[in-house]
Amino acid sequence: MDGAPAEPKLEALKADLAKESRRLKLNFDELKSGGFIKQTQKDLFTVRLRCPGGKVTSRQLAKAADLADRYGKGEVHITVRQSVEIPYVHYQHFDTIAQELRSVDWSVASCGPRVRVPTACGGCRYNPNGLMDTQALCQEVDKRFFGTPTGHHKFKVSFSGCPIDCFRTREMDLGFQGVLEPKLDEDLCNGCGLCVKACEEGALKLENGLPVRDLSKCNYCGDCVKVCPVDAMVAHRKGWLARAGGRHGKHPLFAYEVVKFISDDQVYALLERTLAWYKEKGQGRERIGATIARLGLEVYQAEVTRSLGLETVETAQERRKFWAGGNLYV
């Protein structure tokens, strides 16, 4: 008798923690968009925060070990995009995580179908090869682009500040990389060579006694300018090399030049209007690399940069010189 009233019991408890299930699930789903990723073990999570730039504060840091001692395992992962990760979380803990990060100006990053967080280098601040401000720039395009939805897939930005390129802009969604484009004051020039022998290029030789060069070559390192005794080889201009349609991962795309010599406000042009041609020309969950290969390259020089009067870089000849013997474009 006692047994018999339990079984509509059992049926509607499990009826309510399938329908909690169901519930959880679509709730994972959207988190994961905000930058809690399921992790293999049951309800347990990687809360991703975000770093652009991959700068944070000393406080920001301390609390990152906090959250992780007192909600994870006491460990975290920094990732290759400049992230810091606390793993082992559970869901039950989210809104007290995000809580306690605010109190030192900190939140979680995003995944899924938008901006993802910008990733740079240290940039002119204090790496003696840096040619543009890759910081400054980097936390700006954090303010105004993370978590801009795409309508397709992740974007990711990244910011080099020389053709060392250490933040891989060749494999970004769009890219940029800080260059300089020398120029010779032949008044000032004492013919000592230095420059031609710096030139890893081979784009400088010396003629009558003064350095020549060969812009097709010219990858606008700036090296020639560093090691001028008597500041004779100057920066005639600085600026940023943008790449548009590379990423990494399984399929992985090298990205095209598409403009040179662009300025910071020309960045976030530059920016905004490939996101929304990216929105409108984009298929399903493609990259916009292959909306790129899809359509041409051309169809996103005319709709893009050619509309916003930048300096295109028109002709595979002209990225020959960006790519290891030359021979990407051939």
Contents of the next structure:
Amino acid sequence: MDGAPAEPKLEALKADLAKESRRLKLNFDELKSGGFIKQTQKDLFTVRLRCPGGKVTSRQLAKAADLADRYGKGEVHITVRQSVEIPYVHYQHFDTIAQELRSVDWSVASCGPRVRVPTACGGCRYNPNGLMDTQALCQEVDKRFFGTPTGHHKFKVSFSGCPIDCFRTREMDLGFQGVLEPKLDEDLCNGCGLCVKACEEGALKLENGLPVRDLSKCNYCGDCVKVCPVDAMVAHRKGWLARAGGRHGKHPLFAYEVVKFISDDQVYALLERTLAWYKEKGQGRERIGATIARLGLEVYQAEVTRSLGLETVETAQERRKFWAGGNLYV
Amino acid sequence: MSSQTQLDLRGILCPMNWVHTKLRLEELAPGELLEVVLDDGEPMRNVPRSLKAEGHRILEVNPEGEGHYRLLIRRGAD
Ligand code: SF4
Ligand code: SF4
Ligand code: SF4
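Alt. form predicted together with its partner chain, vs. the form predicted on its own above:
Okay, now the whole complex, with that chain kicking things off.
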């Protein structure tokens, strides 16, 4: 589209849409969350469907195919954030599509300066590395926070079941990753050393026939627990590690580890307070990573995580073990 | 030990070393013993964990020169 004349065109389109919507009794609340994304082609939109954690039923998938056949071009786009999109939809079909989606308990996704649909890996339900139930929490977070306006910019959340972090919690405004703290029962341990071999962080070594853990290296992956043949190494506790202030895009930022071993309920509380803090402290269209950078991580920690009484990750030194370094992120 | 209850998996990469182990264990009755020789590194990281996940019991882990280990395994119940 060419720059200057675009505005009146957009206005005309909006007016047109408003008129059309009155005629079609379009539910504007449904549209407000976003989910209908304007395309290059006149009057055509991409319909982004709400797929928290990338989980959809086969019935919903069949419906997406059917809608793409009838109102699009017989194709869908699988997005990088686990959504299914139907491109090339004329806006006069919005209402019909919304109705059809409701018939399979479905709706369009959120866009714009709002909490986006959260993403998640399979987690511990069927992935052998998973430590926490990412899918269950992702569905619940979507239910509670879907489309919440931030007042500034988009807000992305993801869930990874373990420190392998397939769902890139470091790139999220707020990301949650499963963690496990191991504990040794010295009486049961036979000194076989399998846990030492299993630990990819080099955090364990045998001393006087018993494995000793170096906390400055342990990333809470739980591999030592998963291998121990006599259950001498067990899970002392499990929970979520949270990272805040990450983003991708033109100027990527790696998120900071802010709290560890928090429960599902504490995840909801952290989301709520973080969103309130961002709404109040954010400026213009900045992402929360920029707000944190401007005010200082210390301010976020004091006003959000510590005020909730969560177990915080306090020092750069403690964060160091979660990075590999690299050219830019020093 | 008979050849049926010994498996030399030196030089066999993951996950094929696990597949061999699994197939051999399936030929045994619950409670019977199997000895496998594994290379250090990835095999020692992965195979013991898979054994545990499928309910078998590692009774002994013995280092043997030149970077490999001899594991004594008791087949678990089905
Ligand atoms: S993050 Fe961990 S649990 Fe989730 S898919 Fe990756 S390896 Fe599996
Ligand atoms: S939890 Fe992971 S990193 Fe920590 S000691 Fe165990 S294997 Fe090593
Ligand atoms: S794997 Fe278990 S038994 Fe073997 S050294 Fe580690 S804690 Fe002890």
